[in-house]
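In the form predicted on its own, a lone chain appears below as structure tokens.
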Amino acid sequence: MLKFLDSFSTILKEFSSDEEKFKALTLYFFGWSFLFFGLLFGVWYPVKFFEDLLRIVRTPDYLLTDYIRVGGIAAAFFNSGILMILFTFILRLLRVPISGLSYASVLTVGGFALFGKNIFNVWPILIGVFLYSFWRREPIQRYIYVAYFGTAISPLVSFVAFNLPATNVPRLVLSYIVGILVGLFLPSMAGHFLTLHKGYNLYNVGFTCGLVGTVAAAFFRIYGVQIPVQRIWSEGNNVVFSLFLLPLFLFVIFCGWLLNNRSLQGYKKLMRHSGRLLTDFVILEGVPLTLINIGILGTISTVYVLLIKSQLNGPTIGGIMTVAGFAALGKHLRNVVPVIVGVTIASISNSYELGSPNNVLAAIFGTTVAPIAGEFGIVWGIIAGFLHNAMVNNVGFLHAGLNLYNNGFAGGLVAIVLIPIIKTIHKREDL
């Protein structure tokens, strides 16, 4: 066993000698893991696999649309894996230094590719942001992460492409025009809205896309185009997905532990950060501790879903991957747990079952307000989580599910409301 550890440690350190390539390799690792897991279920049925993938692309994917229920495990995980691989490749192609933002954006895209983002609807957003950088005569590297997170509004593209009352070709063209226009204005809007919540909502672009989705849904409604309420939610795969996710995250912890000289030294220092945007753990604390943090939060999120007797499926795995991604950009045990506790208290006392989609997704994604707990302590973190549970269950109507980052929208509102109250109580004008 010791010989194996020594050998594996040596190999790992050889790979990590070129830090930039190693960071890219870790991102590719998540993408290939999801892709191969999907292929295990689809390689024997290639015709059905492509039919399922096409069904994912064509199905209206506003919240809540579980691709595992729509197209099966194979197509859903292939869609997720291929997008993570492609988005990592684009970063490498543009020579963007891999940072905490890279992990957060790529893993979030991969997570939401299980319930809303697909190989058809993400590209016009990226094209729009690319055009914005060209128009401003600024390097695309400055806005690439806005483009990645901006794919939260991808369901708008799919809705226009497959649901408007028109013939196919005009709808497809119009859907890409709409997506490009949204992407064109996202960078300036995201920068402006960041000042509203002061960085205490980690899903800032989700807040921006929530407002964009609200405007889009309002226009649809006044012209008689209705967006029906949708809840597609798969069940019965907890054992299969546990056997995939838990070893995956434990392996990530193991690799980080080995690279950190077989210790957790420095992890307490990492948890002293509030997590407020932008707290980049890759830059501040290094890759080994970041990997340990990713693995720990991914494991805890998975176990939480199982403990409250909910379901591991597209939306919840999407939430787990988002938490894991932001474990490189602001989230850690000290600021995540109080928020989850607050959401859970609200879940026990509200009108939904503890393990219902409303409550489990609020708990996982609600960690967007983790910086409130990180800066102001456990009590305010619990309050933020409690308030978030109420808010997130009531704002979805505004954007009709066109914004996938519904919790980012709700989290922004929670921060906008709560931070002035905290300022007043603590008598602090500048936080």
Given for the second form:
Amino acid sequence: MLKFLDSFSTILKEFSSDEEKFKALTLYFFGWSFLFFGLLFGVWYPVKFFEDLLRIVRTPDYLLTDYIRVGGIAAAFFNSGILMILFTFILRLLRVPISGLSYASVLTVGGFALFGKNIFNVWPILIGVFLYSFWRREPIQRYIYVAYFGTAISPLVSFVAFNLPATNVPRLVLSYIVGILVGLFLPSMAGHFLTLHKGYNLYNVGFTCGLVGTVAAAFFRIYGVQIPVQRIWSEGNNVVFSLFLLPLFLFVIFCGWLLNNRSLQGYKKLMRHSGRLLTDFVILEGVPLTLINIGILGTISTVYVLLIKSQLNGPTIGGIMTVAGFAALGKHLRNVVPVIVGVTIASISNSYELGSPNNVLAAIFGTTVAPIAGEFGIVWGIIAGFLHNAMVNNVGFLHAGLNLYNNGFAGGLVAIVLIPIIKTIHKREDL
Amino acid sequence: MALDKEIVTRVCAQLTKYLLERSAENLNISISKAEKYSVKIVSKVFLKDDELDLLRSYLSVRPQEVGYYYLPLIGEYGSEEDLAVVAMLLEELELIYDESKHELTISFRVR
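Got the form predicted on its own; any chance of the form predicted in complex with the partner chain too?
Full complex below, order starting with the chain above.
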């Protein structure tokens, strides 16, 4: 056993000698894991697999649309894995240095590719952002992450493509035009909104897309296009997904631990950061500790879903992957736990069941306001979580679910409301 | 404001805040422009070893385009982590600390 450990450690260290390649490899690892997991279920029935994939593409996928229910495990995980691989490949192609932002964006895209992003609807947003950088004569590397996170609004593309009352070709063309236009304005808007919540909401582009979605939904509604509420939510796969996710995250912790000279040294220091944008753990603390943090937060989120007797499915795994991704960009145990406690207190006392989609998603994604706990302490973290639970269950109507990062939108509002209050009570002026 | 002017303004504000929070006794900023903006900040400030190491590690971050996107956050709040974004926007960054005189000199050029 010890011999195996030594040889695995040697291989890992050899790989990590070229740091940039190793970081990309770890990103690819998540993509390939999801892809293989999907193929494990789909390779036996190829025709059904492609039909399922097509169903995922054609289904209106505004919130809440669980691709596992729509197209099955195979197609959903294939969709997620292939997007993570392609998005990592694009980063490498553009020679973007792999940082915490890369982990956060790629893992978030992978997570949301289980309930809203797919191989059809993400590209126009990317094209729009590319055109923006071309038009501004600025390198695309500057805005690539806005493009990645901006795919939060991709259900808008699918909605126009498959739901507008028109014939197929004009709808498809129009959907891409709409997506490109949104992508074109997204970098400027996202940059502008950064200062509204002062970096205390980690899903900044989610906040931006919430406003874009609100505008889009408002237009649809005044012209009589209704966006019906939908809740497509799969159940009964807790065992199979636990057997996939827990070993995956434990393996990531194990690799980080090995690379960190078989210790957790430095993890306490990592937790000293408030986590406010832009706390890039890959840059500030290195890859090994970041991997440990990703694994720990991924494991804890998975266990949380199981503990409250909720379901591991597209949306919750999406949330877990987002938390894991942002474990490279600001989230850690110290700032995440108080928020989850706050959301859970609200969950116990509000009118929804503890394990209902409303509550479980608010708890996992609500960690977007983790920097509030990181900067102002446990009590404010709990209050932020409590407030977030209330907000997130009410703002979805505004954008009709067209913005997948509903929690990013709600988290931004929580930060905007809460920071001045904290400032008043603490009499702090350095905010 | 032109981007390079905005960067100089925000970066200087961020570094000034960082040093003033560490009880800098005095601080001089000299900005000159040839082809690009060059900045030299000299400050009399007491920095512990770990603070100095942290500052060095923040400022050793190599230039990255994404720093421009996060520019609006720099300089407003003086959070330590923002120094890593600062470093993404600069080149030829040098940091010298004279422990006997408690004098810190940071010089850089805007990319």
